[in-house]
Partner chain sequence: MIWLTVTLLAFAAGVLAQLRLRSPLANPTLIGTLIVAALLLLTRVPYDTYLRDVQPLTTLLAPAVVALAVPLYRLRALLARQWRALLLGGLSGTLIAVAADAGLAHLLHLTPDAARALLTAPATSPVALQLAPFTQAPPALAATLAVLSGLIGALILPPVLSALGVTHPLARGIALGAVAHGIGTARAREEGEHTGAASSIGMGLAALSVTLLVALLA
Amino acid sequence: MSGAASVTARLNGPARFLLGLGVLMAFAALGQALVGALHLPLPGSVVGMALLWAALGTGVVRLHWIADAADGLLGILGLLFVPATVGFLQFLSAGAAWGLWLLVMTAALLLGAGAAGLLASRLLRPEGSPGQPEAGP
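Show me the structure of that chain alone, the form predicted together with the partner chain.
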């Protein structure tokens, strides 16, 4: 592995970005294939994320292969959702019902996220960093 590491460390930035993108796409495809083969009702990309995390942990994939590509893609994550969010256009004909749908959704978001945030704040174990020192209950 040390031989491979020394070779990949000498790749220039753009080449390392392509290597990283290729590895990320391979794990996305792997996740997709696994979900299809096992008929899991989960997104292939989330399964791919778990597989890549395991691969990093076991040393099959080195962090420096994918770090540039991962940081680059995550930096524009918000852009990649625009095609999906524009999809609301298909349901414009629902008209006034949208008001109620969004009201229900907003209430659910506030209740769920409020509970998650407050409960997690309670359960966090105190440590020096990051953020504020935990006050405790």
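Moving from the form predicted together with the partner chain to the form predicted on its own:
Shown next is a single chain and nothing more.
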């Protein structure tokens, strides 16, 4: 066991969780800072995740440093979707106002796809198949 691994192994569960959460939050903050400084058209959390992935791949960050925090966050992942679900439910009334337009667009999409499929099946029918006129002399 390396020196760093032995240090984290001696920590109790909550301390390992806080250490891992600190590392994860530091990478998220670093990603936000890079996006803000460089005006990148990406979410800062995605940049932070890419940086964390690179750090894990190069060995700068060890997996056991963040394992407890990552497992803890994955355990409550469903709870993290509650704000997004509540936001979606607030816009359900807007969906009712757009219902007619959605119905028209869906019908147009199905009609267009059906016409294209019918046309393709008639044009791509192999020669000599039933329904195909025979070539005369």
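If you superpose the two forms and keep the largest set of C-alpha atoms that fall within 1.5 Å, you have the rigid core. Every value quoted in this text rests on a predicted model; they were computed, and no experiment measured them. Numbering follows the first chain given and starts at 1.
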| request: Establish whether a shift of 2 Å or more occurs at the C-alpha of G117 between the two forms, with the two forms superposed on the rigid core. | output: yes
| field | Angstrom shift of the Cα atom of T106 between the two forms (superposition on rigid core) | value | 9.6
